[in-house]
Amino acid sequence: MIAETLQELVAPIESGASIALPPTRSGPAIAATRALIETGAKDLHLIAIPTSGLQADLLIGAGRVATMESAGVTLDEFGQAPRFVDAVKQGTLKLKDTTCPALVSALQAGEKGIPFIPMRGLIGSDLLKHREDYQVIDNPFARSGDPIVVLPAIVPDFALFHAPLADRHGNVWIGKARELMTMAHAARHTLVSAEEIVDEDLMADPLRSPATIPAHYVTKIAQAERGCWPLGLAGCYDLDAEAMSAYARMARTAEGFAQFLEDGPEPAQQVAAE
């Protein structure tokens, strides 16, 4: 349950696996993502819940991703995700475009163990022309014609994210990032890096237990201080704007990205983050 290293944490992820990733605000496991790149696993299918940023861009830039399923991939105020944009333009990445409600609904279907889920709002959009797996059916409970879209359930092979706190029993406290709970429920395996791993049982704490993922849904945990950096983690540390600016600048080219991946940000920025 407790991995000694991040390399051990991500070792179960093999080529071709599907991985659910959280939005930037909810604990992307950046340190673990770097460890995943080092394993050489490729042809990954990334599923953003419902958007992604640096975490997806690192994997795409490293040539590890075959498919990106998302409602958006950006660096937020730092601009477009450069390696994602380049991969789409070059045609080296299969893009499964969708919407935030569609991704969350399909993940909830996976969480509930049902094969599909109906959803309003997609009829009339171009998404139905490009997503053959989204189908329109007649509402069987309507008295007259009432078309509705049905989405196949999303059941990722892995959920990979970073959390503020975990315990040695395997429970993970996520605070208000509730999408992480849904990811853990739906995924076949959940891999979590955490700022701190404590001996106490988080599920025994009446104040923390409502925001704690029970160990039953968690496959493996590893400690990683500042595991989201250069992104921030609510209640722990802020986003490192200088390091993110450096990434946005360097990753515009494949050569600059490779340098960032190998060396990290410039020394002054690295010191500032420690």
Second form
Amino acid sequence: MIAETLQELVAPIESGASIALPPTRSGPAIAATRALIETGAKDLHLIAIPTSGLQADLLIGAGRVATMESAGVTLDEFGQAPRFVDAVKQGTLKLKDTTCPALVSALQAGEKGIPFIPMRGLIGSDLLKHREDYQVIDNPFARSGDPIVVLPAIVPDFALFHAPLADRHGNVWIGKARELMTMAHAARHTLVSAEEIVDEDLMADPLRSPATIPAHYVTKIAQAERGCWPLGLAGCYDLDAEAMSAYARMARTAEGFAQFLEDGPEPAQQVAAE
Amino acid sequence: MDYSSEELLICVIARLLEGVEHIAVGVSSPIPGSAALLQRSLSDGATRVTVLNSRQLQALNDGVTELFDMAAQGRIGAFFLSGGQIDGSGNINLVGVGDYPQMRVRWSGSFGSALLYYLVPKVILFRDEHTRRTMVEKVDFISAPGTSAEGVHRPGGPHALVTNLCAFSFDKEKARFRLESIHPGHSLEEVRDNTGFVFDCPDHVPKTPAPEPERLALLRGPLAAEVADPYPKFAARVWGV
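Given the form predicted alone above, produce the structure of the same protein in the form predicted together with the partner chain.
Complete assembly follows, chain above in first position.
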């Protein structure tokens, strides 16, 4: 349950796996993503729930991604995700563009163990036109015609994210980032890095258990101090604007991107990983 | 009274929000966000505002799904969308320029548009670059369409398009924009030169009214600090807070 290193945490992810990733403000596991790049696993299918940024860009830049399924890939105030944009222009990525609520709804279908879920919207968009896996059905409960889109359930092979706190039993405290709960419920395996791993049982604490993913859903956890760096983690630390600006600048070229990876994580993380 | 272009746009948008009970605002939309907060302070408690990713203005705790669930239930009265391209039928494009998927220019993606544009009653399109590059005859990719075929569940859609030059309303029956007013310092000729789509135009186009002095005072006083919570850089630049 508790992995000694981030390398051990991500070791189960093999080439061709699908991985659900959280949005930038809900704890992207950047340190663990660096470890994943080192394993050499490739042809990954990334599923952003519902958007991604640096985390997807790192994996794409490292040549590990075959399919990008998302409603948005962006570095937010630091601009476009440069490796994503470059891969789109080169045509090296299979794109499954969609809209935020479609990803969350389809993941909820996965959580419920049902084959599909209907959703409003999408009809008449080019998103729908390019998604052969989405279908339009007639609402069977309507008196007159009511077309509605149905989305196949998303059951990711892995959910990978970073959380502020976990315990040695494998329970993971996520605060308000409820999409992480849905990800863990839907995924076959959930891999979590955490700022801190404590001895007490988080599920036994009535104040914290409502915002805690029970260990039942969690495959492995590992400790990683400042595991989102250079991104921030709500309630723990702010985003490192200087490092994000540096990334946005360097990753405009493949060489600069390689240099950013080689420069490695900031010192605090290296200490934690040793 | 002197005012900035940002203050003018905030007041234009705020007038469109009168009477809305719940206004939601997306990430990185400081001008619409300020307009929503202005409407709230004028509403005597009748208007609630949700600003995504704000620490103080986001009373949501059920993850990213909650905003969309609220919209689908009719709990959101107004929202703001934009587009790398917006066309004369109200279609918006947040994906890129060229042939999909290997586009010449690629933007981030469609985000929540392909649900919110259909379901939120008053969607206000806002774009502070009004050029033939952004206001096009036909978008290269439809992230979300301006109108839907009869029979498609569509309680919401475009209500207005506000740019740095002018304000349009949207006629759902005709699927066309109508020029409502031109901002001070700009002309109809300039609007036509910079618009790639055909729009309806009255014989006399009014000038956009200047911000009301009491609203400017609100913005520069108590609201500047409220805006600084979700949009610190913007508030610092416009009001020096």
